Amino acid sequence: MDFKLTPEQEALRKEFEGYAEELMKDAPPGWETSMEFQYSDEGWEFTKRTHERLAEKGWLVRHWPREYGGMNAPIVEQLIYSEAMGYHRVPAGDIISVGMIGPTLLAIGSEEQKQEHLPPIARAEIYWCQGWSEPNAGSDLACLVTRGVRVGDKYVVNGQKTWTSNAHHADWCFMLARTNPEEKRSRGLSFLLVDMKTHGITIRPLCGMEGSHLFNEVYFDDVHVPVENRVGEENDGWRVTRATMNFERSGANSFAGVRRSLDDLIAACREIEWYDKTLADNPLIRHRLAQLSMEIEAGRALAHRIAWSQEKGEFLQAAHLASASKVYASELSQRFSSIACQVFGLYS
């Protein structure tokens, strides 16, 4: 594959990077890209303000169709955008709103649902949370027990969700509820859209050991959800949940973010001295930094291959590759952190 950008794409990359640098001038001290920090009291206002500025440029969901707030941008341009924002540590879009429910509605939602929910997401006016995990249904999501009983033109929902990221800031929630109790596991589930202002919803924080507030418990007590807020058919929510999102999900921003961290680590190694030599002069450290660099480039190649497959319309293959990219990016981040801790020793 030839990863060389066309002159037009190169100009676009420079525009993205220039604006990313401008955005980050307003970042709060000690800015971090973790969701815990972005959704904290300290980081939330900057996160929202950045999303609004990107929305004003038309970039927040530039790969979406124009009628829903996007720019019909080619997938490769979305990849370039993701790399630029990822490298400069810009909160370039809410992963739950832009990366999850948006593509789901584009692929499966009714036209009414698209018109109601997608433009506000594109304008950074509303935020979503994900109501999937429960106290006894985390990784094994099919065990969930939250009920949705059909009563006329509404579902009456009762149950509890947990580890709900950003529920304390969210305007809407997409959730799974068991609408046919006679069915087991993944059968009999429906995919519902719930306004978080609906009577009967209670949110309780689940704070981290260091005091961060990202996760929440959400309780549903006789919450009425209109039937028109169901995505897909009744009892077919598992298919909706597993739907392939036919948009850029290559993980390019993750690999770009690790590249930025590696560049920062290399810069530190060139300055820090140990026994009258910089850390960068140590052959073992140089070897480990070089190994990380190669692994990042391998991930970047995988991200570009995914975008290339999507451009060709090979969405099934791209979905499998995207899953592999997610695993690889997560493990690469762990390896980077481990090696960085080894390089800095007790200081880390």
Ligand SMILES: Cc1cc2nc3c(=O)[nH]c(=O)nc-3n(C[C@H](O)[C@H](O)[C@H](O)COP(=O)(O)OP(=O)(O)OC[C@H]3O[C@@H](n4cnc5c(N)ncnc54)[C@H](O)[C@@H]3O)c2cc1C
Second form
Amino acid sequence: MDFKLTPEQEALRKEFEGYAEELMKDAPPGWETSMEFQYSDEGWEFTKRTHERLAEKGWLVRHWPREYGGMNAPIVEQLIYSEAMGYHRVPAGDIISVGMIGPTLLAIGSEEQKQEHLPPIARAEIYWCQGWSEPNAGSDLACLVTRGVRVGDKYVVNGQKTWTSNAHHADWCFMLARTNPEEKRSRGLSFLLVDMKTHGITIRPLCGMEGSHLFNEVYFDDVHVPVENRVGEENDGWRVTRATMNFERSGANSFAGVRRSLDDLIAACREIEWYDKTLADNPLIRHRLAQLSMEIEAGRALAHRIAWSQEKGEFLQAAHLASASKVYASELSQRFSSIACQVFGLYS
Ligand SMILES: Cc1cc2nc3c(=O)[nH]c(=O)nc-3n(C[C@H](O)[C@H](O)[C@H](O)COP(=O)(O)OP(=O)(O)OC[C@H]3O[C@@H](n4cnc5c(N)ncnc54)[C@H](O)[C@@H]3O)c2cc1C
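So the form predicted alone is up there; where is the form predicted in complex with this ligand?
Let's see the whole complex now, leading with the same chain.
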């Protein structure tokens, strides 16, 4: 594969970078350094405002078909967009709405569901949350027990979800419920779209140690969900959950984000003095920074390979690689944080 961008793609990259810098001029103080702040009311306002500005330019879902608010853009362009926004720490699109339910509906939703839900996501008007994890169903999601009982033209849902990111801001929730208790594990689940204003839904905050409010517990007590809000066939919800593979999910923004953090760390190492030399003069530190740089570059190459495979239509191959990229990016962030802590010592 050829890693070089075409002149048109290079121009696009510059345009994305320029707008990303402009957007971040409005970032409130604390945005870049405090996760607690990002999830505060003020942080959420900035996130929403930024999404709206990106939506006005048509960039939020550039890679979606035009009829649903996109620009039919090639996946590689979406990767360039993700890298530019990731590097500048721009909240470039809600991962759950734009990154998960949107592609799922595009792949498997009915035409009515697409018409109803995709354009408002493209316009950054509505937000979704993901109701999958339960108190006893996390890594092993297929043992979830929330029930959906079919009664005429609706499902009556009872159960509890947990770790539900952003449920307190969400307009809608996509969830998995067990609609056939006779079936085991991943069989017997259905994928439902639930309006968060429906009677019987209770949201309770699960705050982080540092006080941030991202997660929630969501309780469903006799919640009525119309049958037309089911995506895919009844009891075939597991297949639906795996349908997002056709859209950009290379992790390019994560690698660009770590690259930015490394650039910041290197700049600090060039300034901070220790025994009459800067930290950047220390061979041990130089070695660690170089190692991180190589690992970020390997991640970036993996992300580009995924986008390249997707463009060639190798979706299954791209899906495997995307899982690898997700694990690699998560572990790389941890290695970065660990090394940054070692470099700064007690200050970190
Ligand atoms: C930032 C963030 C946002 C999230 N947002 C959402 C959301 O919006 N909606 C949602 O539904 N969920 C969300 N989750 C939940 C997430 O999907 C679960 O945390 C995840 O599935 C793991 O489940 P768990 O926390 O119950 O851990 P467990 O499944 O209990 O795992 C705990 C530990 O045991 C290990 N382990 C588990 N099974 C095995 C095994 N068989 N063999 C060996 N080791 C094992 C795991 O690797 C892990 O280290 C979010 C999580 C995070 C971190």
